[in-house]
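In structure tokens, the next block holds one chain alone, the form predicted on its own.
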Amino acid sequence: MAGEDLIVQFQQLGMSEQKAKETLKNANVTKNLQLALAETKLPLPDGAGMLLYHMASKLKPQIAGQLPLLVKYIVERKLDNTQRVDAALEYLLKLGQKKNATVDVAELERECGVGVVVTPEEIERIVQQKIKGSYKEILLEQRYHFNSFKIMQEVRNELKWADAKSLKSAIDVEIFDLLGPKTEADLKPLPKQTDKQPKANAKTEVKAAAATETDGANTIAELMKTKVHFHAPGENYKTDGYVVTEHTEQLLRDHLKATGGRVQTRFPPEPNGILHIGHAKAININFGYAAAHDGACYLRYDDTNPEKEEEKFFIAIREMVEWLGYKPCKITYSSDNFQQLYDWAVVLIKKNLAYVCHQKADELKGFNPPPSPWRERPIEESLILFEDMRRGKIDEGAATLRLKLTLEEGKVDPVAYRIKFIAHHRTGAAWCIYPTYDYTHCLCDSIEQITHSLCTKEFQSRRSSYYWLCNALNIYCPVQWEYGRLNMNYALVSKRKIAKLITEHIVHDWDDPRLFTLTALRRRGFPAEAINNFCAQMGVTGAQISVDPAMLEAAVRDVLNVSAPRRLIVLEPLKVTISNYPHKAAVELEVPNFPQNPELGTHKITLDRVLYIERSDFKEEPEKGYRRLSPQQSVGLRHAGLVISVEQVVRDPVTGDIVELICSSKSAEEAEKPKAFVQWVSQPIQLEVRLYEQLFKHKNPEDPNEVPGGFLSDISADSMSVLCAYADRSLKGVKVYDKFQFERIGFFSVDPDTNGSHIVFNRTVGLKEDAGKK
């Protein structure tokens, strides 16, 4: 049917013109309402229409076959308002965890309420008695301010099918008998709550309304209660694709049982690497969603390959999930169910359902690899080829085990077991043969009584097999849910390409501050909290996200601004005397942490006669708009209290450059204000301050066509530069992973590097372009 008639149609179901246009473009929707017209005929009874579009709105694929059903409960006006509508709805959801279940039409009646009549005066008894009694205090306080929805909401829950309009106007009617007339107070508008918080600047105003409108929010907890709308705890079958068998119904009932109908889910990585930015993502979204309905979540070792597993990433995964600020409720391991795995596989042959293939893993290669000659080799066979697998008398190489079963993306029979002759780092000596992460997953899933698979969105052409081992096995059947992967312009995840940077001697090691690894951005100083709403900002959908690294420098931007203490530091020192010095000695200042927040503490700095300003605060012929230190124009000094004028310039006598500034001093409140104040260190210690850039010179650096010589020789050569600078004796006593801003600087974080003798510090993020402190 033509675009125009089914706009015609929609309209004629009650829709206006907009609303039918908005509609044909959910296809989705636009099917259902196609078949539901096909089963009745136009004009239809008073409200009937958008009865259809609720029905057809919310209809899930498990159900479809029960449109018909629906459709004619509709039109009988048997279904005459929207509860009854999601009641039917929920009904059919509920029956379809029983396999080739059929409707009881007169349950489906009672569950819905049809016949059922609440009469008005049913409905002024139970309204007299909820404002007359529990609300008549709030009501006589509150007046026409209060929200009269959470006396429905109750009235709702005594007469559940009781008209919405008739619901509302007999509120209407008692509250006004209760409160007369409304009076000039109830017509304006209650005074807003004032903000305790600490004003929020532009920026973030901007990002906080952009997180609103978009499937983003500002924090973890506020996604996962706002934006992320998964299944409850036992509802599996009411998700779309879940397969529903003749066990499901008991299994579920039993899955229940098991976990008191708590949220449980996973974080699942394989211990062969560090974590990168784009598992912060997937933490965030297992720990967060569990978080935020009081459920549990394990950390699963994926443990399954020892070839590329290393203690040292088991220890960094760990302390990267806590550092975020996550408790998983256990830590287990894949290989703790090696033995059920294997007892599991034995079932599935027996079931005819996988067989030993000897297939070499060059001929699996590629989406078309010639089918298996051994696929339909005898069950007794294949026991007895498994059992010599495990027992190592084949060769690694010459065998794999493999299911019976067609993956999304077509490919066929997928391993479940290859042989391999070395030892794990947990159970020794005892398995030579080990599960691939496709069998395993699941069945982990399953053992662990895991309500959301929460996973990436290429594991989406694996669900599949996913449900099909569960239901092969009978077993409990989890949910699997997909998102987009995070991956980061300007950057490298891949762990093998990072080891090769390491090895290059491009990168130090894992947490050099120039990868995205989250050791490396803890070394560089983002905080875990800023890591996390940076998540949050990125939502939960099913689409890729590439981000600039800016996007989330700009979150960390935001927590440090708020939480790093200021101090003063000069990163390429230039020495002023001042000729005029106002004291006899040497003064101690005392100087807020946060100038914008005085309360939050000082701490002490020096000011004496000799100091050092940034040696760019100082230009012999400054270009026009210059607002700085120069012969012709005084600056302010930072907390001192003074303006200094250039009254000679010190050079070296052999190269001529300027060694030193001789300067006059006045102090502020007598001298004319000057255009700009800076930082400054008197007596200052020395520190080691690196300074970071982008380490690859474009936004894909492993693509071929945007970088033809590969990644290797996209290094950008100034990634990195060290700089001596002095800096006031506060920091003296600082301690790995302190965070500080150098005021006029950046925000910069103590390196691991640094000891007793020889403080380190990395340059988190620069601060926000200001040109008026320029």
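For clarity, a rigid core is taken as the largest C-alpha set superposing within 1.5 Å between two forms. Residue numbers count along the first chain shown, from 1. What you see is a predicted model; the values in this text were computed from it and never measured. Compared with the form predicted together with the partner chain:
- Residue displacement note: D177 has its CA displaced by at least 2 Å between these two forms (rigid core superposed).
- In the core-superposed comparison between these two forms, the C-alpha atom of A20 has shifted by at least 2 angstroms.
- The Cα position of Y333 differs by less than 2 Å between these two forms after fitting on the rigid core.
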Given for the second form:
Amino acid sequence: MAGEDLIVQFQQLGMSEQKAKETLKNANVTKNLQLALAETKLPLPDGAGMLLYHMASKLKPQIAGQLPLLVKYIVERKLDNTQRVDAALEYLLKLGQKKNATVDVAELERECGVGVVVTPEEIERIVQQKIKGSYKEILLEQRYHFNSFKIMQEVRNELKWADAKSLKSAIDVEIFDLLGPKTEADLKPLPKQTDKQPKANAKTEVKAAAATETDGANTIAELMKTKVHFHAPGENYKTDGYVVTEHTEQLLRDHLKATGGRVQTRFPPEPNGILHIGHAKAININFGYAAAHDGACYLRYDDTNPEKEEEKFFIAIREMVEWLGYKPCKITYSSDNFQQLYDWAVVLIKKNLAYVCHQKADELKGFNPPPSPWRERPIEESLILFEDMRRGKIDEGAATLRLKLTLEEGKVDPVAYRIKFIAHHRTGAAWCIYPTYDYTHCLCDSIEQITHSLCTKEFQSRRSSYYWLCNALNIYCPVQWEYGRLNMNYALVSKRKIAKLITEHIVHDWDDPRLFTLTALRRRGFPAEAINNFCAQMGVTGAQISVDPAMLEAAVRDVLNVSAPRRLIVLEPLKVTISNYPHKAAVELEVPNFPQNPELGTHKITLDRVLYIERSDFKEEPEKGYRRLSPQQSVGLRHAGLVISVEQVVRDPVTGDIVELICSSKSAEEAEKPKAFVQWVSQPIQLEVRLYEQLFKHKNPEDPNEVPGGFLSDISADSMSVLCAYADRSLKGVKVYDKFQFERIGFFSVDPDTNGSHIVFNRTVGLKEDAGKK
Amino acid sequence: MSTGLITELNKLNSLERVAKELHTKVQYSTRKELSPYVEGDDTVVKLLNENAKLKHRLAIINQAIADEKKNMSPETDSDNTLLIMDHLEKIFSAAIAEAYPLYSKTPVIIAAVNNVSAKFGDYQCNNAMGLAKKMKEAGISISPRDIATEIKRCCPASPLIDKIEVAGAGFVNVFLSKQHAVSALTTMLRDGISPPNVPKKRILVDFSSPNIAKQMHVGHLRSTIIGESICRLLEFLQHDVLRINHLGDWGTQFGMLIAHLEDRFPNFINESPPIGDLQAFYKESKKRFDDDEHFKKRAYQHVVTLQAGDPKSIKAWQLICDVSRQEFQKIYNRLDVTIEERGESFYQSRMLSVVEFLRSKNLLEHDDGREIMWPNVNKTGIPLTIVKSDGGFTYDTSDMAAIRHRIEEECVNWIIYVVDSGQSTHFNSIFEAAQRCGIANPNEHRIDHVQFGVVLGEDGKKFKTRSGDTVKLSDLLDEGMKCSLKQLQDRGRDQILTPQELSDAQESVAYGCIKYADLCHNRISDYVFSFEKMLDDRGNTAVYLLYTYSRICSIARSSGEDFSNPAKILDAFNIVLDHEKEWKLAKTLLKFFDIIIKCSSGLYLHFLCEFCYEVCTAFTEFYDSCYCIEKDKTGKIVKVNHSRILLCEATAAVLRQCFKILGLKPVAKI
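Can you now output the form predicted together with the partner chain? The one shown was the form predicted on its own.
Every chain and every other molecule in the complex is listed next, the one we just looked at coming first.
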């Protein structure tokens, strides 16, 4: 049918032309609608057209076969509102758990409330009862800011099939009765709430509207509760593409029994490298989703490839998960299941679903590898050869076990096992055949009774093989959900390439703060909370996201702003002697940790006749608009209550460099209000301060189009500089990872290199976004 | 000040880094571990990796061996109810040990009872008489019959045995259980014929071994046929079998061949010489060698250059070998023989080292310029010539090098030489010498010389052509093809069979009868080669067996039902052995496993041939008296006896397995 014709037909269903055109763009809905139209004759009874559209857009592939029944019921007005249509869809979907189940019409009608009529009087009665009962007080208090949706829901509980429109107007009438016309105050938006309300759905409409604009949320918990719509445990069959077999119903029942209906997720890193910012998203989604639903999340080391695994990676991964604030319900290893996986492989061979192949790895490369000449070999033969593989009788590379299955992307017969004469760090010399990711992953998920197998979009094409394998073995089949990968611009995450940076002495180690590994971010001073919030802001959509580090830095600032106490530090000190120092000796001043929030504590700093200011805060020949110290212009000393003016500039007799300023001071009350206040220190201690800049010049240093010379040619010259700064003595006892805002400079964190008197700080981020650039 | 400080700090940092690296390097080098700092040396890293892999593989394989040993524990062995003789021996050995503990070591005597006297049971234990005699010598007087009765009483129960009776003077007669036979046949049909469980060995079979530049003749035929069948038999028993062709490719004859090649085809390096008839070429050069002194000298010189590895000589040698090799391969293809070439030349370097080895053990003695070795300490028999007076080596040297390679490098624990009886002295010396110098250990290595007699013509003399030449093997095979076709035509088969079926039958009969005629006699005796006899369709011949087999196959075919999957039929029908001939055929079939063991222990294949014949005879008796398919007068099928057709199928399966070992290719239509 031509597009034009369809648009006309769609309009006859009650759509606007615009809507009809939009609908046409959605192939799935269009197909369903076409099928629906084929089932019936136009014109349709009033409203049925849009219900057909509603049904067509919500119909899942599992129950596509039930379309004629649905159309019939809609046209006959048995399903006469969206609520009933939704109920019918839900009922049929639930039925789909059983393979080839027949529809019990009576039950369907009961579930959908076919023929149930709710009179306006009934609605009025219940609405009155609710509003005059439990809601009266809160309504009188919050008036029209109260979200009446809550009342609607409660009425619905009692009058399931009440018409939405009548219900809404009945509530509006009752509220009007109670409160009278809206006052001016009712029309104003509410002031922003500072604290979160205990009940999420009691939030103001204003707030709710703001949140729906993006896919992200402020925190992971919020994201997982409000933005993510995965299936409920045990309702696997309701998801798109889930394959129902005759065992599904029983398996799901057993699964629910085993888990008690608990949400179970897992974070399954390969222990062959260091975690980076991309992993933070996976950690947050898996642990966060489980936490938000009172579920459990496993940390599973996917250690099926013995070649690259090292003990240190295991420890580092766990440490990073814990650093991000998550606790695995259990730590598991794919290798724990080697025997089970092997036994299942034998089952697959016996079912003629897998075979031993001798094609070489080279032969299988490229787009159109030749089909395996061993595909149809006798089962017996494969069994013997597979046993030979296990017993070390066959050379590495001379045989693999392959599954009889074609992946969506066209890859034929993926490899399930390969021979590697390498000891495994956990199983030692027990095995010389190791399972592949494709084979292991879904089976381990099944063993662990995972409810939601969350993975990145690249694995979408493996979903059918995932389901195929579980079903081939008649074991519980989890649901795979995909989300888009998080890529960080200007960052390099490949393990091999980072290693290269280290051996080339471009960075110092895996946790060099210029990198985007999680250890590097921690060392640089990024709070875990900020990383988590950043992930929450990115959301759990299917789109692959590439963001600039600035986004992450902004999240870091948000957290540090309210958590990092302020300190006075000068990075490049210039000595200042106050000629008329008002005190006899050094004095201690009490200074607030957070000047905007004095109740959050204070610390003491020392003021003396000799002090140091930032060299850049003095200019002999100031340009126009310059606000700080110059021979002609005085400046305030922050927190000291003094304003200083230059009396004399002392120079090095040889170089002519300025070495000291002799200044006079006035108390702040006496002096004219200076244009600016600067930070200073007296009787300072020395700090080593490391400043970091972006390591790479280009967004995608690995992209040969952007950087033809390879990532090593893209290194910025001065990505790290070291300064010897002066700080007040109050910083003497800092501990590693303590974080501060150095006033007017930026946020800094104590580096692990700190020992005893030698204190090292890393600059985490500048105070403003552009501070770190140019 | 600050800039200076920064550079200083940076310097210090990098110095610290260097120090750290050096420190780790030092640590690694003292620990002698795989260090990341040998990265520069790729070969070292590669070798270290390879070494780690080999170690891992070794651990895996050792584990697998340990597992296998566990699985081969004696309990599983004794469970082997396929071997009836073996089982009965165990039963009676236990019975004798219980009845007369003093005589528990007495070897058990079990005999299969000739089928005619069915009332005497199927097997007999005949120990009672011997025991009575021994006891009498010891002063105890018990009658054999009483002893037999006591043995009977002490026999443990067995699923194989229906009943035991004492008969006559003191025979213990064993009647097999039909129930067991039914279940054994059912398993056979369902799962195929699996070999009896025996300890697995690594075996090298040295057979065929023709000489380069010479034709294969009937002498090689016997070694090839017997060797191939021995390999198949041992492979059926799941041994790890190496089939080795010890080609004569390194003798002095190559000197003259190379010299002659140089003269005839001076450009042979660049252009392959067209030596189609290598024999003629050999004869020509031999003549020159015998007549021409100068040529003879050159020939000897070439032996030296060849053995020294001179490229030109090697090239010439390879060319000559290739011609022969192609000829041999044609024969092997026709006879369906698989063999791996490992000629004498292969042992050149090993001959050097075996001489060193023997010298170092002080086993070589100088004798008139030669270095000889006595095969035993007593210095009896004929000594082996290890080094000739001109410094060259002999067959003795290469055979010593070969046996050492086989045991020490190939790690075999059983070597079988299939060579004619004429060489038994030589091989006995080699075997003795191998033991004397410590290469072979009689407790670990079994070494057999599988001897065979010569092939005689119908005149009872050595098989020759009419002109008195040795018979060329290819001619003989051609002749066989002709005779077999003629025989098929005489029987009018060319009218019935399609051209393809006819040609299959012709080959099957021709090569089958040549192999079978060789195998069906005790190999030690000489045998008379006669196409007429071997193509006879009566008596113990390949033709009879093949005909019977095709008849058995036709039964299931003509039943109008599909018997290709016996398991399916067995789901609906049981095997019944009520008729006397059914029972007899069944018992015959079940002897198969005992026969296989008997053949493999002495490496005699004629037992298997006799068994085939026995099966075919029992089948004919069965078929003559038992209807498998009943038809009415119009030829319409009235009744199909599924049990009997299953019995036919079991017979066919057993024969097929025997044929496979004997190298016979059964055809469904003949």
